[in-house]
Amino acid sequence: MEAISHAGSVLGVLSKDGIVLAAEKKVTGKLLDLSGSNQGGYGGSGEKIFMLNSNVVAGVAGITADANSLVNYARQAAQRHLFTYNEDIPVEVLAQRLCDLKQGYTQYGGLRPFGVSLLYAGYDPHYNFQLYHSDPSGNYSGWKATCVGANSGTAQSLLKQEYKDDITMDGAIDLVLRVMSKTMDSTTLGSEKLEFATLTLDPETKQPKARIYRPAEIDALLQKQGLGKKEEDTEMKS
C-alpha cells in the first residue's frame, strides 16, 4: 500500500457514452528513450495504461514490474475466456480472475502480495461501460469515478463535488484533465509526464473501441483544453 500511495495517480471516470482513464508517469528524464512509446503501441506504452483486451484498458499505480506480470496474466485469461466461450470476457469476471490471483498471495507463507493496484475501464452488452478498482488484498468495487496513487485524496473529493451522473464523453475529458492538472505533482501538464485514454463504442459497429493516445495527441488534446505548455516555456526551454 506504501508503494500505491507514492506512485502516479491513475483517473477514471465513467460517463454514460464512455469511459476516460488518465495517469501521471513518474519515470522521466532527457535522457530516456521514448521512442517506442511514441510510436503507440496496441499494449500502450508500457508504464500505466495497458490494453487487456478489446473491450478493457486497465491503469496501474504501484511496483510497475507487479504490474506487468498482472496485466500479462489478464490477457491470457481474456483470451482463454473468448476461445472457450466465443465472446469478450465481462469486466467483473476479469476483475474478479485477477482478484483471486491476488488474494491467495495474501494467503500464504513466502510470498508477498502483488505492490499494485489496478483501475480497470471496460465495456461488455450485459452492465454496459463500467469501471473497477482493486487493490491488493484482492478485494475490487465499482466506481463512477475514482483516482488511486499520490494526492489520490485530493483528486476524491474534486471528482465528488464536479462529477454528474448525465456527464458525456467530452465533459468526462475536461474533468480529467482538470483534475490532474490540480493533483499531479508536476506544475504544467504535458504528453512527457501523462498517459491518456479513452473507451467508447464504435458509432458503425457498436463495438468497443478503446484508444490509448499517442504523445502528440496528449498535447493537442491539452492545448485544445487550455492546458498545455505555454509557448513561452517551450521556446525558453529551446
The other form holds:
Amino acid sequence: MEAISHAGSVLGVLSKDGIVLAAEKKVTGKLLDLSGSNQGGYGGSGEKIFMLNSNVVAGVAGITADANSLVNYARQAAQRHLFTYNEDIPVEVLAQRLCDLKQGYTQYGGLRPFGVSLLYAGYDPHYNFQLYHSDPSGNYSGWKATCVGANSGTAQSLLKQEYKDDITMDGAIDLVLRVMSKTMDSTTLGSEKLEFATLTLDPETKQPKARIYRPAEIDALLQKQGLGKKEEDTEMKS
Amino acid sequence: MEVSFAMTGKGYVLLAADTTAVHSIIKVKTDVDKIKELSPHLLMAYSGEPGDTVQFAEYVERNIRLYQIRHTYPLRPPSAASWIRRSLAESLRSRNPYSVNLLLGGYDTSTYTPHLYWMDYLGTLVEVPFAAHGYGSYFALSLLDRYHDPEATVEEGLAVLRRCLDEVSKRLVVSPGKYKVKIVDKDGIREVEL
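What I would like now is the form predicted together with its partner chain, since the data block earlier showed the form predicted alone; can you produce it?
Shown next: the complete complex, the earlier chain at its head.
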C-alpha cells in the first residue's frame, strides 16, 4: 500500500458513452527509448496503461514487475473465458478473477502480496461501461470516477466536486486532463509524462473499442483541449 | 423413439419433446419431462442414451445456475451454448463420452432476440431457426422447411408444431403418444397445452 501511494497516479472517469483513463508516468528521461509505443501494434502496452482484452483496459499503480505479472494473468483469464464461453469476459468477472488471485497471496503460501492497485475500465453487454478499482488485499469496488497512486486523495476530492452523472465523453476527457494537471508533479502536461486511453462503443458495429493513445496523439489531444474556450462549448452543447 | 422439435418465432422459442421413457419393448413411464429449465430464459431439450441424458442435463443445469449465482446475471444463450458445446467436445475424447443430443432455446434479455441451437453428442453446434432430433426429424424438418415463419406469433407457431406432431403420429411406427411443450420469451418460461 505504501509503494502504491508513491507511485504515479492513475485516474479513471466513467461517462455516458465511454470511459477515460489517464496515468502519470514516473519513469521518463531523454535516454528512454519510446519507439515501441510510437509504432507498436495495438498500442497494447505502455508503462501504466494496458489492454487486457478488446473490451477492457487497465491502469496500474505500484510495483511495476508485480503489475506486469498481474496483467499477464488477466490477459490469460480473459482468453480462457473467451475459449469457454465464446464471449468477451464481463468486466466484473475479470476483476473478480484478479482479486481472487491477489487474495490468495494474502492467505496462503507465505508469499508477499502483489503491490499493485488497478483501475479496470471496460464494457460488457450486461452493465455497459464500468470502472473498477482493486487493491493488494484483493478487495474491489465499482466507481463512477476514481484515482489511485500519488495525490489520489486530492484527485478524488476534485473528482467528487466536478463529476456529474450525465457527463459526456468530451466532458470526461476534459475533466481528466484538468485533474491530472492539478495533481501531477510537473508544471505542464505532455506526452512524455502522460499516458492516456479511452474505451468507447463503435457506433455501427456496437463493439467496444479500446484506444491507448500514442504519444503523438496525446500531444494532439492536449493541443485541442488546451485551446480553452472550446471545452466549455462542448460541455454546454450536451 | 425419442423425438424433439423446436422453432423460433417473433420474440420466442418453442420446444417440444416426447414424454415416454422406454426400456426394451416396454413404456416404463409416459409423463417424463425431457426439457430442462437451465435459467429463467434458457430451455434445453435432451435425448439420447438413457442415464447419460439426465446426468449430463443436470450437470449443465447446475453449472449454469452456479455461474448465475457467482456473477449475478445469467449466461446469455450464445455463451451458454458455447459452454455446453465445449463440455460435449471434451467428453467426446474421454474414456466414456456422453451420448446426448440437445436442443437449446433461449431468449437474450440484453439484445431482445430469441436463439435456438442444435447440438449433438460430437459437440456440433449450429444456430438455427428450427430444429429436430430423432426419427421424427425426418418428417418435421420438411414440414418446417415449408411452413416455418421466423416472425410468426405464438398461435401460428403452435399450429405448425401441431402439424409436425400429427405427421409423426401418422407415419412413425413407434410414435410417442404425448408431448411436453414449453415456450421461452421475454417473460420467461411457461408450459403450453397443445
